[in-house]
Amino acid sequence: MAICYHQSSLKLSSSYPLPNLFIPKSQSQTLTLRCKNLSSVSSSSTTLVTEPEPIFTSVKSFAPATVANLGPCFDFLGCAVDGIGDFVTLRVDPQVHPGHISISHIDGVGDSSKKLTKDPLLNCAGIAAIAVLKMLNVRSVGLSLSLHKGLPLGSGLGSSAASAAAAAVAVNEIFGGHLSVSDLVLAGLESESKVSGYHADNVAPAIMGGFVLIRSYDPLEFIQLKFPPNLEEKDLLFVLVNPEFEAPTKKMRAALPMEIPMRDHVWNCSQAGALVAAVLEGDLKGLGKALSSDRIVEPRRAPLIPGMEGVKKAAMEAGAFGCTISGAGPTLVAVTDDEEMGREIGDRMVEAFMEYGNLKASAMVKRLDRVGARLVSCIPG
């Protein structure tokens, strides 16, 4: 195994407009999160002895949505989804007490601005930002943070993890990118543990991109799984169908069984192994079959999502390779390799949510995000 490392230069994403920030060509950089072969990371975090100076006066970061659990892989496997996620804008602010974070603004989808607190000690972005400040030993600079939620709360798409990942990357990069990927994951995990539970299968792929398997939590070790790109001209597509229904992670975790029959344990282990093999081989049908086969978590959570069983059946009948709950739900995720079919699958799932659960829902077809959290703009210091 090899240690996962953070390449120092950051590439500014061209996927997002930069209307208000002037970036000279010489300052255009790139955030690259790389791993050599497999990534094994210890839970010990970095703490800098010398306080770094900010190299930017302002940065804007993005972190993608994630699909965690992936059926039988509860709390130990997740992947990042392209095109949707959260943004954090961070700036050096002389009005903020040195060494502190102030959350100045929250907006975005739904009622995020009303439901999320601006107290940095209780907000997932604030908690992760403070954790990074401590690792960097920053004591003489105050920062103001603005959060734009692109992900609905309680959706099962890693909303809290995206905010934490974007904030962690923003703070690290405004001071020159001294921390490693493992440090950033630990900062995000500190946030997750306070708002939704001690699990890294959302925040690790949100930071690293792609598929990430959590091998151990004590100490924290994770492995990045490389999904082959454009295998035989086919691509992995996620059909994400989100009903107008909130499923708080803590409530969904409370539904889990306290004891598991040995036969179900053996079954889920075999399906999880099959799913990992399918990811590494680019076997989309095998991936779909495995993620549809959970016998432990999905059966307990399905009754809490109105119409879920009917929606899953509709997805499979429409041609999906597999379908399960995304994270803690209520979003359902189906897998296919054809965009037009993906839209058809999404339409059938939306109809089924109304028919079986009396819930309005929206569908989108997304690809795998292979990059993870990154800067999208910056203003030099």
Contents of the next structure:
Number of protein chains: 2
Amino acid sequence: MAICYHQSSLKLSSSYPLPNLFIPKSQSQTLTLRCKNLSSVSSSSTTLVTEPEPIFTSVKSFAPATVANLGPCFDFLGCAVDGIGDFVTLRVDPQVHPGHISISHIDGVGDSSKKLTKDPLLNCAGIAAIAVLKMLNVRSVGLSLSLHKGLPLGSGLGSSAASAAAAAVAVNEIFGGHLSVSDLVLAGLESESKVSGYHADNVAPAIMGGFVLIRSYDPLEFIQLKFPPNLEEKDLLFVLVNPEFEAPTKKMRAALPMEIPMRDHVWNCSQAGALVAAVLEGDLKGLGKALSSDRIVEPRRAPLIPGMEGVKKAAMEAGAFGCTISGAGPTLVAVTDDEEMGREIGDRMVEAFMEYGNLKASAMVKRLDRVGARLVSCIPG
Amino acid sequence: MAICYHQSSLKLSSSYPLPNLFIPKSQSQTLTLRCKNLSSVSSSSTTLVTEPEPIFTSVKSFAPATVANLGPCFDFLGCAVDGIGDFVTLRVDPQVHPGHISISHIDGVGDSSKKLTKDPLLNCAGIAAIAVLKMLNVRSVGLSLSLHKGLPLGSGLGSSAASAAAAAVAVNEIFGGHLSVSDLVLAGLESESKVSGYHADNVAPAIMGGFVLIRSYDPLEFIQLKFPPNLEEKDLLFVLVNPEFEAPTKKMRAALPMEIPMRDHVWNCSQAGALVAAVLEGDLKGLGKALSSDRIVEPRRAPLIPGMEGVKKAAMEAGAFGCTISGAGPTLVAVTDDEEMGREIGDRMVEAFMEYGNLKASAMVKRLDRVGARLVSCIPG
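To complete the pair, please output the form predicted in complex with another copy of the chain; the form predicted alone was given just before.
Below is the whole assembly, all chains and molecules, this chain first.
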């Protein structure tokens, strides 16, 4: 399988296989420039007039895991984490009805392949792929799609968004990358709305990388918050601790209050502002502090994750700058700036999950993904 | 009266009289550096062990008007506006009981001098001055204070905060500037809590200049949001339109809802995040848009300001990037980047106040004050 570069809105960032998904600085900067132009986006979807032809016979794409909600930023802010996510392999397939998608294969971690449907109208990757096909006005080419899940389902790491993002990018790129990032986010949102809820705070960072603030849905508007380059060899590190426990998004949503006292609203609003400022200024301690400060959602959801309170305490005692629930959980996310300390924090959190929640858990330490969904390989047509 | 410079935490920024309070860039940068070190402050108040001696026999200070709330940033974000504010003249006075403050004179716009008490325990300037005297541990020197109000009372422009900030800075500076900015904010907050409510979103920017986000009160923590230098000759301009109408803070507070629906909370939170991002990135259109987007406070308070809806509409039609209530009103604030357009927007808003609210109003176009409370003159001891 060849490595190839071509001119489109998304850059090819690595070859397949990917032993290490960390993106070299120069490529990150390229993407930062691209994202700078798109830092505040208001959009409605594109539909091409002329049907494009595929420029590859096959492509493979990757989209990263994402951490949404981020404490006080419930439902409007998320970020991408490097080195873990979903892969989509897409190929032009004369066996597939023109203008259609067929999902040929699903595999990956856990029992994803058993739980996920291959019906493209119901599968998150399939829905996003079809949305992009429609925007591109593709009617003459059929595609078969293979999905490799690197993310467990229902973990709070944006599993469905990663599949949707990888699929959207793969379809766009196989036809030459005519769509904008905002089109791809719209396609991803179409998938999310059918599978997990009408929210873009996972799928936008899964596609764009970095931190993305969703400003409105009608029209869809989002702002990429540019996290500055690493300072003094300190890096933003996420400690992600995933217990063996299923916390369905719907149940976690049902725990939310309908009404918020004014004082809590003002508090969370100010912490959300502080978090945005910390991101833009690269203030890791400030980011952690804000992340930890939610008084509205976390207090309601924490009791649904056995041991959560003790695990958060253990993370803070081990030196984390902050800790909260990732997405709708049950994964917890802590923030630090040192890899060794990150591993130590992760170990303490895993122990605490056993001690306070009687749950097995696994920890990983990840960097911010500044790139988002990308091609990882392609075979020219 | 001499102009003099001395080493303290606050720089002397202009001579008295002040025909133009716009601060030269170099001084603004000096203050930006100072503020950079203080960009995130957590504090409890200082009390000096050794009583300092006055280094001046008299000082004159200025503190700017402030716009608090800023749409979705209710109760936690404010900014200072250049060229309008209150003056305090302070002198060492052997006639005044040592360790005490006497308010000798109050004058200024409107009927401020009639409405304000000269009792230093009840006057906002007096309370802040006494708080600073206590922090400095001054027991041997009496001071007399003269207050010149440049701001009308109850206008929504931080009138009490400007008096408190000017007084706090004057007392600190006459004794050599031993206190930190955070001490001065604490002194100002003590005054605000007795006179207008326990909130620092006026007094912190009145003391520090620029945009200040109040992150918490226990302990007091605030973040100075560094608005970038002007780009491409475009400047952040505030159009302030003050109708002849009194909107008492208490009545405006009573209009607030006790409980906020979750969807409005998420919306306002995301707009607050967008506003913070716009400030830090110098995105004037984004700032205006966020300013205009409040769905919680403005809809409740707007009906209490006759004509408000029509005035906001007139501002937007005249090209403002955004418009909302300044503080608790009745002054409205609109944002633009062009001085001539700012005057045009102001004229349209004044007309609309008459048309829709049957209220006379006056408009002014002001820049961001990046300096905050400062000495304007002093007489060495």
